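Only one chain comes next, encoded as structure tokens, the form predicted on its own.
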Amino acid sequence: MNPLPNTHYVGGVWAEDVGPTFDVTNPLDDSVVAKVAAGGRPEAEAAVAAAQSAFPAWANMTPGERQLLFLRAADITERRHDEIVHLLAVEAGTGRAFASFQVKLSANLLRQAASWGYLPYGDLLRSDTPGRMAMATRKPLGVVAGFTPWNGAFFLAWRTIVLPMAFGNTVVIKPSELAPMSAGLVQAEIFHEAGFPPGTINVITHAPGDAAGIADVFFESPHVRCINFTGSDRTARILGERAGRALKRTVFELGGYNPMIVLEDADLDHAARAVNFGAFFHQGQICMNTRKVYVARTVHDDFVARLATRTAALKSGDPLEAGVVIGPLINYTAVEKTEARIHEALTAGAKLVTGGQRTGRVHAPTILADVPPGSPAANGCDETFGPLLVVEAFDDPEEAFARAQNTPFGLSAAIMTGDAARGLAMAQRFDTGIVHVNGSTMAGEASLPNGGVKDSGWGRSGHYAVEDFTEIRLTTVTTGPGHYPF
């Protein structure tokens, strides 16, 4: 690793004077993983200036030149697989399987993005004016300011960086203070080694509670053209309001209360595997985790028994240990919220199917049934963001569909059925950005247009992000004498 991986990366240079620092701790045992630079407004101003300076050359670089850089970065990412898996475990409590998946998915994203420079970048349009040729061409926005999250830190940071850069923008990244290395600094190291031009990527870290000064620079600077945020809808409302006042574009991927409907003709063992994975992947700390399952009453008990057996068998503990699926929650605030939701539901009359206990920050995967509709664990208005799943029986599929839709979120949904045509018909009616028929709510790929609607945000990943990170320029050429009314 770079000799100063704990400091700011601005204009292709690692800051030599680290200055004030803050502790990044292991969520398993609170041990100090690293002391990271605590930046603020001055560092953010320098980063934006560096990104703006680098923008013209990067925007005009040939597709082949950019392609070579992205391919190098993909190779470096794979080469550093073991190091990154370890970093994700100690900084974000990420299990080996999920960490390894993030590394592979990130390398895949980089290789796919390497080809996006060759996508068609405009249209030749017909004009009603004789002798006029019209062209609509895409051009990059400029500087994109990215806020990267701690959950899925490595891949989501790459997505925040790669999508705008692949279409000619430069970026300034503010990673979460809970995972600044996994969610920004290691990406800067990889791009530095790959030879990306100075200023095309810049990373500023900050201590807990000190994000405001950096955000102020993003909103005040005329060079920052877009705010690219992955996180909670509560924070997005604040950012969106400020972006509106500053007339800046926003791209938001936010939370989700992702339902699954298990119809009476579903393969119950397959459904139980999909739910077990979807609900408890990364301790339920992913925006696409399954939060609630609606099961046909005729198969409810059978399904719950299969699911409970699988869930109870999940190994919990240190994410560096082989076979551990459930690691620690990111902090005690997350632990307290999970415990409060479970306690509230049980007090209101819910049934504990499995789980409910914890050791330190490692909370057992928990399934609740018969949860009263008004309980916070089941009302669909706020993510628990922990290893908690609610199972609910239904008699009428239309009733289940209506209940599944009764949420302000609209990220992912899933339907389990033995009749794919029936599932597809129901999928078309879901008001979500993603619907999976006979698959988990957790089923993303680098090339697919993942993203949400309603309170889950807007914007899409893959090459579909061209809509978010470019703007259309109309250019006309008149070859005749021209016609004017006066």
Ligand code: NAD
Contents of the next structure:
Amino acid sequence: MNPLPNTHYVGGVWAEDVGPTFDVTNPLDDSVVAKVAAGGRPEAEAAVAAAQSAFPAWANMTPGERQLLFLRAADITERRHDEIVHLLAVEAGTGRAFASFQVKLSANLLRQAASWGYLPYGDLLRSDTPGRMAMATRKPLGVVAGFTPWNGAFFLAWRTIVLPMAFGNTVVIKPSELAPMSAGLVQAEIFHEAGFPPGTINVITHAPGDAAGIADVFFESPHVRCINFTGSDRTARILGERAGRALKRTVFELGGYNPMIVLEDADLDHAARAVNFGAFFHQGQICMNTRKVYVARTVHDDFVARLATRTAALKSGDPLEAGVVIGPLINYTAVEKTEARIHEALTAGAKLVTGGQRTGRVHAPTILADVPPGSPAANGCDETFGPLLVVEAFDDPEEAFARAQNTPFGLSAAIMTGDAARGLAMAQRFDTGIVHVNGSTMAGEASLPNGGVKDSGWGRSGHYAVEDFTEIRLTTVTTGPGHYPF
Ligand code: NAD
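Starting from the form predicted on its own, produce the coordinates for the form predicted in complex with the named molecule.
Whole complex next, starting from this chain.
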């Protein structure tokens, strides 16, 4: 196993002097996992300069040369599977199933991205000027500054790095201070081993509280052309205001509320499995987790009984232990938020279906029913970001649809029904970036265009990201004499 990467990676070189450090701790027991470099302005400035000087050569590299590098990185990622699963457990409390899934999804993303250099890169256009040929071609932006979250740390860092790089941009990453190794530094190690040219990927880590100082450098630099952020809408509002003042492009992948509607003709076992998985995967700390399920009153009690049996059987504890599905929440702030939501709802008259208790930071998966609509757990305005699901009965599917739509978020939604055509008709009306008929709200494939609308942000993954990380240049060539008004 490699030693844990713990310092900045700039211009293809690991910083020799780690300098000041901060502790990265295990969410399960607060033990120190690593001491990681606490960088600041000078490191961030050096990283942007390295990315800028690497940009022209990377932008002009042939698709075949880039393809080889991405394919090598995919193989290295798979080779390091066990070590990454361990790192994700101790750094971010990630269970084996989610960690292993992230490694496979990341290798898949790298292999998909390896072919994107061969996508058509423009159009030949008709012109009204005689003898003129017009071309609209895609150009990379330049340096893209990426902010990564801690929750789906390994895959989401790859997404932040790979999408811009596949289209010819160079990247500086500022990983989450809660998981800097799995959300940035390991990826730099893998690209280094794969032979990516120095400066194409750069990673700067920082202590808690210092994120804004690193962001200052990105906003001030004329070379940084895009802010590529995955995280909360709260932080996105701060970055968005600053991007407006600096006139920088933004790509925002934010949170969600993610309702599921179970119609009366649904396969209830399938629905219960989909909700149990969708609500409690990574103990509810994923942007696409199901937060609320609306169930036809005629099947409500039957559905809730099936779901509660499955949820109560989920094993909690150390994510490294075999069979454990529910690991620790990332920190005590997350524990307190989950507990407060449950407490408020119960005080307002909600019914506890299962869960409610915790040991340390490991909170039992919890289901609440009959939650008054104004209660913060049920009002659709705030992600609890913990293992809490609200179940609500409905009489009329249209009323359920209207309630499910009543949220500022627009990431993912799902409908369970025995009639796929009926599900599709409802799905088309959902104001979300993603909607699944007969599937969980929680789903991810490297090639598909995940992303949100409304307060869930903008930007799409898969090769659709070409829209986010390139710009169109118009070039014309005129062979005739030319016509001018004077
Ligand atoms: P966060 O907003 O707290 O942090 C995200 C990143 O922003 C981190 O790198 C952090 O250091 C940085 N940051 C925080 N405050 C900053 C500031 N003032 N200036 C500059 N940078 C700052 O989010 P998080 O807790 O790491 O992640 C969880 C959130 O991310 C949830 O809301 C979740 O739904 C969302 N998320 C969305 C997606 C998606 O694809 N849509 C995926 C994963 C997570």
